[in-house]
Amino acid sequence: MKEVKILYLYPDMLELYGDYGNIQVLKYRMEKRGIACVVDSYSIGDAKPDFSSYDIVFAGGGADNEQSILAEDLLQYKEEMKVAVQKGVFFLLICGAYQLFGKYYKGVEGNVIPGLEVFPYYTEAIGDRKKRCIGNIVLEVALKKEQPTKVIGFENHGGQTFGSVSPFGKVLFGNGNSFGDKQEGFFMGNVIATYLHGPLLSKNPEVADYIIEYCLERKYGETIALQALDDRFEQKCREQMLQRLLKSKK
């Protein structure tokens, strides 16, 4: 039986927007296909995990208070994270975690929270606390070189991220990395870093399957053709949302 191991970072602190759903979706889609899915978690006070021994590292978004507590803890693993990314471990980073893996986060008062510097982008809070990028968002994403696909989610962030040299997607509806941006997130073969909640994978089974396929091919060194699943609900959900959001723009 094939197996995929996921490391879930700070599950008790980065858990504000239902991002854990991403792991549930991955697990569901693997188990339906007879692939075992093991989920370990790491939080403050736990023994140092061997990041490179996992297939997927996942982290989500949290409350400001929690995020500032854990940023310090996370920094001690700066080098290990870089190595894991280079080795090809898949990183799925949502919202707050997306920001933490960049160069820095500059708060409203100009205070700088250093990031892990694994990726080249940086984030700056917008001066007006009440102004945030909030709402449904649709991206056009090219996961592999082939046919692009539409990705649907919900963004809710005050931070504006700049310097994402290779964005996750082109914005068809919504804001993106900053107000009115044309681009959203950060992407390279084994990294998806994005502001999209929803949770992201619940409405985008293609993205979930891309991650699963990537992990299996890397781990077992063979070409994987994933068995199709019954995605009626997902398809209907996407149809309904795309119809609503992309039509409303015109």
Partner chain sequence: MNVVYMILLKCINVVLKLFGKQGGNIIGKIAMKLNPNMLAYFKINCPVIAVTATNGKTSTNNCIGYTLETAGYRVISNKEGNNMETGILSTLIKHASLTGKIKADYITFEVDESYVPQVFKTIPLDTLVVLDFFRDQLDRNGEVETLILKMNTFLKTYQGNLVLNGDDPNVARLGKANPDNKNVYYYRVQKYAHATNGMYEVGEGKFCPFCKTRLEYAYYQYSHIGKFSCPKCHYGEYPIYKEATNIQLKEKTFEVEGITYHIQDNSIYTIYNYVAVLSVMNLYHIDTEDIIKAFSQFALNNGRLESITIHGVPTIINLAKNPTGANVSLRLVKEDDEEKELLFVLNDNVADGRDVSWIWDINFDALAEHKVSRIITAGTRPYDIAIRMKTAGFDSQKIIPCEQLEQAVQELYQTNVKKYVIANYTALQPTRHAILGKKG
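Any chance you could show the form predicted on its own after that form predicted together with the partner chain?
Only one chain is given; partner chains and other molecules are left out.
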């Protein structure tokens, strides 16, 4: 039986808007196909994990306070994180985690939380706490350079991210990395860093399967054709939401 190992970073601190649902979706879609899914967690005070031994590293969203608390702990693993990315471990980073893997996060009060500098972007919060990029968002995303697919999520962030040289997707509805931005997130073959909550993967089974397929092909060195699952309910929900959001933009 094939197996995929997931490491969930700081589940007690980075879990806004149902981000844990992303792991539940991955686990469900793997087990429906007879693929074993092992989920470990790491938080402050736990033994140091071997990041490169995992297939997926996942971290969710958190408010400024949580980010500032865990940033110091996370920074001690800066080089290990870079090595894991270089080795091809898949990183799924949502909102606060997306920000922490960049150069830095500058808060409303001007305090700077140093990032891991794994990726070249940086984030700065605007002074008005009431002004946020918030609401439903739709992206056009090219996975594997194939036919673009539409990705749906929910964004809620005051931080404005700049310098993402390889965005996750083109914004069709919503804000993106900053107010009115046409691009959202950061993407490379083994990294999806995005502001999309929801959780992201429950609304976008194609993205979940992209991650699973990538991990299996990397781990076992063979071309993988995943068994199709019955996603009719998910697709019907997606169609209705896309029609409502994109139609309202016209």
